[in-house]
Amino acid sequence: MDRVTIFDTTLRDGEQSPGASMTAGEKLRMAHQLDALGVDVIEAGFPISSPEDFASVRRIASEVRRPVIAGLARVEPGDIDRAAEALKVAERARLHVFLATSDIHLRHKLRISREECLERVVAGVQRARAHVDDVEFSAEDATRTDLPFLCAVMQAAIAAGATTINIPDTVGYTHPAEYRRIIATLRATVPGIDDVVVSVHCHDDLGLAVANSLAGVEAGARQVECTINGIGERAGNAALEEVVMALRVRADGYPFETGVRTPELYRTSQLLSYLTGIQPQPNKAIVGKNAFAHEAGIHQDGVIKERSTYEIMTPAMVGVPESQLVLGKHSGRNALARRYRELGYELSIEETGRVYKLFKMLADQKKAIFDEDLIAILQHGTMEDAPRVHRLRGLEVRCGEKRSRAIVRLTVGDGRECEANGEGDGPLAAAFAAVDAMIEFRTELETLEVHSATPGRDAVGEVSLRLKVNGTTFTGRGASTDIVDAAVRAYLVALDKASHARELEAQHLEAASYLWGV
């Protein structure tokens, strides 16, 4: 089986995505994760662009040893020499040189002739080859370049010593049939092309980056340049996770292998999101929040019976913890009954029918249904009217040291006052630990979101969280000009709901026992 090389440019082209810049330390951390993912080539940066980028490329080259480490350079002597210096310590180094070749770029940006373009390509590749044996040449805006001239450029680059030639769809202009024809024409007419690797690099301006990349592979390309989560200039690059999983899931049409460890895909996506603050859209393929979530009743019923009915890959294949059956207005009885079983309730057919009617009524009013709502429906209670059991009376937080510390004072139940200390990695963790020391529940924080409810430096912050209490999820919300105070209040609201749910359950069992005795 032929192998497709995965060239990751998250740290170079991906970082050019607005708002996606990373520090040198963050780039190194990401590079180590890309190594764990198993990519073949990491394009670490553009060394001539800044002293910081030079230092970052150099540090990655010195510490990440398995993959090829590439540095980008224009076909300018200064660029090439600077990149070579940064890569000097690499175990396996690649110089990636580029020059625009379309008439649009030659006339309006570079203001040079085609003849001068060819001369620069040859000189640049030769200079790069004098530094390293592994040289890649990219023809910027290749898909809008006159095809006979593109063939001439690639012939010159190969003759000058390029070992990989890249055909970038720089502005996301091409479509699969056209791109396939371009690659096929190059492979059929350029002397020496069978002795080098043909690479594809596609942008997503028309939403075709992954489709175009796969078309290039069909036509004979054996390297795909891509980024995690598809980040990059403008609309982004071909998403690595989509390319890799397309090759794996549809091996019948793409009989190629990669070295990517697919169970690391989700972890890698999550790390990039954390470092850049850019989350993939919920419906993003492979790594989006909804990629393995099902709400429609027909889909949920199918997945419950046989996962392959609506999932073409398992969550475990890409490292996602588990499929989710999201309860909402489109959900069916089977999904509802399944979630009740997971919560410990085995409902009869009659009970399922009763709660399903109430569930559908509530689902028309709420976007998402939580465990707390299911318990309230089952017990004929209402979580919105949960009585206050835990009241915040005092909060002191000390942070800025290695471990944050908090003192929390509560009034519990009928007026009993209590106080506890807590420690954690940050003020919120410390405050929550102090609260946990005063309650009998077992808690696990699932999500926490902070929103500014008002503008200005003295803005009111609103905290929304989801807290798993003894295995059941409850929501809480709190607001304050002090975010820690707001978070603790939200935490206590979730605990109040858990207390109320336990009371409802006790009342329900007591009523059931009475009926059984009749």
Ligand code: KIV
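Note that this is a predicted model, so its numbers are computed, not measured. Residue numbers count along the first chain shown, from 1. The term rigid core refers to the most C-alpha atoms you can superpose between the two forms while keeping them within 1.5 Å. First, how it differs from the form predicted together with the named molecule.
- With the core superposed, residue 471 shows a C-alpha displacement of at least 2 Å between these two forms.
- With the core superposed, residue 410 shows a C-alpha displacement of at least 2 Å between these two forms.
- Once the cores line up, the CA of residue 480 ends up 2 angstroms or more apart between these two forms.
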Given for the second form:
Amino acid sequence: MDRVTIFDTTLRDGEQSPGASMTAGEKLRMAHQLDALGVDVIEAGFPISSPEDFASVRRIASEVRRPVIAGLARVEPGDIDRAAEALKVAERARLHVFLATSDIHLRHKLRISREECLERVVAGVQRARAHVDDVEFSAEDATRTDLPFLCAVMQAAIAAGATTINIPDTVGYTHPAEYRRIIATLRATVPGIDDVVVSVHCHDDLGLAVANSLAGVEAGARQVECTINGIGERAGNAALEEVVMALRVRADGYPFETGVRTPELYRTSQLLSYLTGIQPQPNKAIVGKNAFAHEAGIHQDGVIKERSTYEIMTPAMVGVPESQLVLGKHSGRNALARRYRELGYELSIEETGRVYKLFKMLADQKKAIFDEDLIAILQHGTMEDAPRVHRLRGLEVRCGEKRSRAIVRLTVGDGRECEANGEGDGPLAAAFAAVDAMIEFRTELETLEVHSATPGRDAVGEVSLRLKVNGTTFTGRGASTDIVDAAVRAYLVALDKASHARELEAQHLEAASYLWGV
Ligand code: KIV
Ligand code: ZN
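Given the form predicted alone above, produce the structure of the same protein in the form predicted together with the named molecule.
Let's see the whole complex now, leading with the same chain.
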């Protein structure tokens, strides 16, 4: 089987994504994970662009030894020498030099003729070859370049010593049929092309980056440049996880192997989101939150009976912990009974029928149903009816210093007044710590989101959070013009639900008709 080289540019092109910048330490951590993932080439940065980028490329080159480490440079002598310096310590180094070749770029950006472009390409590639044996040349904006001229540029680059030639769709303009034709024409007409690796590099402005990359592979490209989660300039680059899984799942049409250990994909995606704070959209293929979640009843039923009915790959193949069955208004009886079983309840057929009716009623009002709701439904109610146990009576916060401090006053149960101090990294952490000092539960904040409900400075802030209380997750929502106040109210709502669940549990155990498992 032919092999496709996976060239990861998360740390270079990906990092150009708005808001995705990482510190040198974070990039090193990511590079180690990319190594664990099994990518062949890591493009670590653009060393001339800043002293930090230089240092980061050098550090990755010295510490990450298995993959090829690439550094980007324009075809300028200063760029090339700087990149070579950063890569000197690498076990296997690649210099990646580039110059734009389309008339639009030559005329308006570079203000040079095609002849001068050719000369610069040759000089740049030769200079790079004087430093290392592994040299990649990229023709920026290749897909909008006059095709005969692109062929001439690539011929010159190969003659000057390039070992990989890259055909970037810099502005995400091409489509699969056109890209396939460009790569096929290059392969059919450029002398010496069979001795080098042809590479594809696609941007996602029309949402075609992965499809275009695969079309390039069909036409003979054997390196794909891509990024984790598809991050990158504007709409991003081809997503590595999508390219790799398309090759894996559809090996019947793409008989190629890669060195990627697919069970590391999810972990790598999560690490990147953690480091950059940018989450992939929930419906993102392979690594999105919903990528393996089945909500429609028919789908859930199918997956329970036989996974392959609605799953073309298993979550385990890409390292996603487990297929999630989200309960919502489209969920069927089987999925509901299964969730109860997982929570420790073995329901009879009659009981399932009764609970299912209540469940449907609740699902009409609420988008997602949580375990706490299921427990309450068993007792003919919903968690939204949880009686108020914890009431906020006063809140003072002081922040702006190293540690924030808060004083919270509560009324608990039928009138007990209490007050506590808390400290934390920020006003919310301090206020939650103060609440925790007054309750018996073990808590762990899982997520917290703040939304502005109305425009303007005096907007009402809505806080929604998920709080793990003694091991079970409860949701809470609060609204106020003061977001600390809103967050504390949301926290107390989650605690009220936990108290209610404990109450229900006690009643339930008394009735002793079911096995309590959470
Ligand atoms: O998109 C592009 O053209 C690039 C090159 C520098 C390879 O990122
Ligand atoms: Zn790019």
